[in-house]
Structures are given as C-alpha cells and as structure tokens.
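Heads up, the chain below is alone and in the form predicted on its own; it's given as structure tokens.
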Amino acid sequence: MIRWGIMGTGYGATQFALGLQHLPQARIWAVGSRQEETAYRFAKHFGAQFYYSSYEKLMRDPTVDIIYIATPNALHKAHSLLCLEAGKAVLCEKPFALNAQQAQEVVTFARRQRLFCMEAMWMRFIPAIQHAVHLIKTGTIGQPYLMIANLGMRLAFNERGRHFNPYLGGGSLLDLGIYPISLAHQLWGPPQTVSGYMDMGTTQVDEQSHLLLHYPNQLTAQLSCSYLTHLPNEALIMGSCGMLRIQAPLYRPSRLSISHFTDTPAPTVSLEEDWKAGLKKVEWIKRMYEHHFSPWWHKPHTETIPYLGNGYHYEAQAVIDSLQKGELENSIMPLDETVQTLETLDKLRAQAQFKYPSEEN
C-alpha cells in the first residue's frame, strides 16, 4: 500500500485525488493546506486519515510515502526541495519549476537524496498518447516532417487568479503550452533551435504564445497556446507517407486518426508539347483531374483508445510501479527530459525578455 500525501486542495489536487480512487494499492493518507478548515474538508471528502494546517506538518508526517505537490507554479521548486529534505518521494505537478535552473536544482538534490522524483505530466501516461507515440516511433507515418499542436481556451480575466498572476507563475506558456512542448520532447527530444513570440497581457504574463521548434532531418514543430481564444486542442503529425491526428482534448485524448498518403505521382507534361496533342491524351487529362481534385490521402482510420475515470490514475500507477521497483525516476517522464523541456520554454522567454518576479532576484 502506497500512502499518498497531497499538498494543496485546489483543482489539481482534487482531480488527482479522484484519480487515486481507481487504484486499490493507493491510499489518500494525508492532506496539507494553509488553512485547517480547507484541509479538513478535503480529508473528510476523500477519506484521508490526517489533515494538516500547514505544508510543513504534512512533510513531517512519518507515515506518508510520497507527496503530490499541487501548489501554485511559483512554489513548486521550494516545496519539492522541502519534501525531499524531509525524506519524501515527490510527484510535482507541471510545470516542475519556473525555469530549467530551478528544475535542475530539484533534480540534483533528489538524486543526492536517492529519492524518487517526477514531474506530473499526466498526459504522457494517457493510453491514447502512449499508442500515438508508439505509432510514430515505429514508422506508421514514415519519416515525420511537421507537427502542428496547440492548446488554448478562453479564460475570463482575473488579475488575482493563478492564471494571470506573475507572482504565482501564471501565463499560458507554463500552464498550457507545456503540454504540446512536452509531447514534442517525448517524440524527438530537444530541438536544435527555438523561435517564436509571446503576447503579454496587462498583468505581464503571456496570454498567448507561439513556438517554432526545428529538429534535424527537416522536422519542424509549430506549437501554440492561448488564454484568449479556444484552439482546436489537438495535434497533427505529418510524415513522408501519412498523417496522425491526436484528437481533442490533447491533454486527455481518446481518439486517434491515421491517414496514409496515396502513392500516385503528380502528372507532368512538357511545356513544349503541342496543346492540341495534349488534349487528345484523355488518360493524361484523367490523371490530372484525379491528382488535383481527389484527396491525396486515403480515408482516415480512427482508433478509439478509452481511458478510465478522469485519467489521472495512469501517472499515479506509473509512480507506484517505479516505487515498488526501487526506481528513482520513471522512464516515461525522466527527470532530464523535464529539465530539457523547461530549457525550451526558457529560450522562448529569453527572446521575449520575460521573467517572473521571483526570477529577478
């Protein structure tokens, strides 16, 4: 039995607790909040044994095996380090930290303490994402050349809410953009070059961002995130012989569509050829018509790969498996890749000359 401590009682903590209910070998053991009443209500609702009025008290509970950190983005580094220092394994909600340097500090300390640590990028563990990654890496669509992925939803502006508050690590890039960026890293690793731009709002966090990642072998990823408008929230990966579509919502899909391109070459005709003679070539006209007016891909084949519950238990199960094997990190979400993903975000933010207040010190 793995006894989970949950740090925070907001939306993420609630969703994770709901997911844990699908795992008989997991127990919501304790919860910590800045307010005792909030911790009490959360513990009562989910059947936790203990509730604490501070995060520090939760960390010091000797009966807790691992802590799921669901506090604001700007606190992830500090809370991860405190948990590790207290001898607790850590599953920290994405983004793992505000930047790659902070993430590396946590990773280095976790390895020094020889404690399990992982970023809670739950999308990676959803069955449809796992299957999509397998299809691409085994050549189902041939050599990949282009990925177009996005995640965006129009949010009501609230300058005090975590989404728009720079002191809490707000902004669409860390909140939403990290999903398609993480997927690109999962498939192909760090890009050779990063370019793009960020649309800054009145509270000085990005309300919309766009990235262009370049890889070897003529591979490009075009990625977008937004608080200003609803985006398709899907991913298209185009290869030399086909296209794979991860249908919305990208963070928790259940359907994939696969199309294979036709192998009919484009018809050609010599410019020197007499046009009357060309008209007599009915077969050539037929081929020209088929090439320009018929789809260049075969009818998509759609696969449904359902998930159970709200999908959060898949990452929790992966963590439990790693803990039971004595692993210090998980191969699907390795720590070095977490750092590399944040390095990609850092490069875009550097181009936009954007720093969070806590990074200025």
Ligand SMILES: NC(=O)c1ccc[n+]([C@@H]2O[C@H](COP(=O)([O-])OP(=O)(O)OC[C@H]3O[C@@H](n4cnc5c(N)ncnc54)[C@H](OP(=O)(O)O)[C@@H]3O)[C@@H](O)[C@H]2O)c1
The other form holds:
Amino acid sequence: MIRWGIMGTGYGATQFALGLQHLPQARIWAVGSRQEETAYRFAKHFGAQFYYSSYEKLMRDPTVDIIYIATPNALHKAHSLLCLEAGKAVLCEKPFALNAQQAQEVVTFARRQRLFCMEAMWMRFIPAIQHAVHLIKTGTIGQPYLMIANLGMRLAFNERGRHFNPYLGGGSLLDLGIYPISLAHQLWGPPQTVSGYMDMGTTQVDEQSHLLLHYPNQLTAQLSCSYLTHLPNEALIMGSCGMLRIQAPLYRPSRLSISHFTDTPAPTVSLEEDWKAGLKKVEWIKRMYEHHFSPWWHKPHTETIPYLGNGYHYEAQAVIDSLQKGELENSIMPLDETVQTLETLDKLRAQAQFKYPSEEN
Ligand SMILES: NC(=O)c1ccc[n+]([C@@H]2O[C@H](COP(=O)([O-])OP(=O)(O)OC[C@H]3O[C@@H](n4cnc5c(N)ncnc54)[C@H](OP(=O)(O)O)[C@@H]3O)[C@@H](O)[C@H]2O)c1
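Okay, that's the form predicted on its own, but what's the structure of the form predicted together with this ligand?
After this comes the whole thing, all chains and molecules, with the earlier chain placed first.
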C-alpha cells in the first residue's frame, strides 16, 4: 500500500485524487494546504486520514510515502527540494520547474538523496499515447519527417489566477506547450535547433507560442500552444509511408487514425527532359495523386484505445510500480528527459527574451 500525500488542493490536485481512487494499492493518505479549512474539506471529500494547515507539516508526516506536488509552476522547485530534504519521494506537476537549471538542481538533489522523483507528465502514461509512440518507433509510418501538434484553449483573462500571472510561472508555453514538446522529446530526444515566436500578453506571460524543432534526417516538429484560441489539440505525424493522427484531446486521447501510402516517391519532371516524356510523367503524377499518393484520399484506419476513469491513475500506477521495484526514476518519464524538455522551452524563451520575475538578476 502506497500512502500518498497531496500538496495543494486546486484543480490539478483534485483531478489526481480522483484518479488515485481507481487504484486499490494506493491511499490518499494526507493532504497539505495553506489553510486548514481547505485541507480539511479536501481530506474529508477524498477520505484522507490526515490533513495539515501547511505544506511543511505534510512533509514531516512520517507515514507519508510520496508527495504529489500540485502548486503553481513557480513553486515547484522549492517544494520539490523541501520534500526531498524531508526524505519524501516526489511526483511533481508539469512543468517540473520554471527552467532547466532549476530542474537539474532538483534532479541532482533527488539522486543524491536516493529518492524517487518524477515529473507528472500524465499524458505519457495514457494507453493511446503509449501505443502511438510504439507505432512510430516501430516504423508504422516509415521514416518520420513532420509532426504538427498543438494544444490551445481560449481562456477567460484573469489577472489573479495562475495562468496569466508571471509570479506564479504563468503562460501557455509552460502550461500547454509542454505537452506536445514533451511528446516530441519522447519520440526523438532533444532537437538540433529550436526556433519560434512567443506572443506576450499584457501581464508579461506568453498567451500563444509557436515552435519549430529541427532534428537530423530532415525531421521537423511544428508545435503551437494558445490561451487565445481553441486549437485542434491533436498531433499529426507524417512519415515516408504514412500518417498517424493522435486525435484530440492530445493530453488524454483515446483514438488514433493511421493512413498509409506507398513508400515509392512520385517521379519529378526535369526541364531538360524531352517534353513528350515530361508530359507523360505529368499525366502519371496527376493520376497517382488522384488515386494513390495522397494519404488524405485513403480511408484512414481508426483504432480506439480507451482510458479508464479520468486517466490520471496511469501515471500514479507507474510511480507505484517504480517504488515497489525500488527504482529511483521511471523509464517512461526519465529525469534527464524532463531537464532536456525544459532546455527546449528555455531556448525559445531566450530568443523571445522572456524571463520570469524570479529569473531576473
Ligand atoms: N496534469 C494535469 O492535467 C494538470 C491539470 C491542471 C494543472 N496542472 C498543474 O498543476 C499545478 C497547479 O495547477 P492548478 O490548475 O491545480 O492550479 P490551481 O487550481 O490554482 O491550484 C493551485 C494550488 O496551489 C496552491 N498554492 C500554493 N501557493 C499558491 C499561490 N501563491 N497562489 C495560488 N495557489 C497556490 C493552492 O493550494 P492550497 O490553497 O491548498 O494551498 C492552490 O489551490 C500547475 O503546475 C499545473 O501546471 C496539471
């Protein structure tokens, strides 16, 4: 039985606690909040044994096995370090920290303490995502050349909430962009180059961001996130012989569509060629495009891979498996990959000269 401590009682914590209820070998054991009343209400609702009026009291509870951190982004580093210092294993919400340097500090400390630590990138543990990653890595669409992925939802502007507040680590890149970026890292590791654009809002956080990640072998990921508009919230991965579509919502999909086309490239016409031969080729290309080459004219095959409950228990189960095996990190969300993913975000922010207040000298 793994006894979970929950730090923070907001939206993320509530979703995670709902997910934990699907796992017989997990208990929502204790909850810590800045206010006793909130901790009490959360504990009562989820049947937790203990509730605490501060995060420090939660960390000091010797009966807690692991703490799930669901506080605002800007506090993740400090809260993770405090938990690890108190001897607790940590599952910290995404983004694991504001930047790669902060993340590396936590990772180094967790390794020194010999305690389990993981970024709560729950998307990676959703069965449809696991299957999609397997299909791409085993060559179902051939050599991948392009990923177009995005996550965006039009949010009502609220200066005080975490989304638009730079002091809490707000902005669409760290909140939403991190999902497709993490997926690209899961598939192909760190990109060779990162470029893009960040649309800053009046509160000095990005309300929309776009990235181009370039990899060897002519592979590019074109990623977007937004608070300004609802995006398709899906991922299309195009390869040499097919296309995989991870249907919306990208963070918790249950449907994958796969289309195939022949791996034989269409012939091209050169200017020096005899015009009759060229014309023949043009006719041939036209026919091929109409009937064969474009995957959009092939009926895609759609697979449904349902998730149970609200989908949050998959990452919790993976953590429990790691803890029971004595692992210090989980192979699906390794700590180095968490740091590398934040390096990609840092590169875009450096180009946009976007720093959070705590990052200013
Ligand atoms: N995995 C997911 O699907 C998912 C979904 C949503 C959010 N998240 C992540 O979870 C984290 C929290 O997001 P959320 O949507 O749960 O936010 P939220 O609803 O605003 O909750 C954040 C909680 O953090 C605590 N907190 C501590 N210091 C705070 C401060 N200075 N200002 C505001 N709250 C403070 C509060 O809990 P107490 O009052 O109890 O102390 C608050 O309820 C973020 O890192 C976010 O990226 C993940």
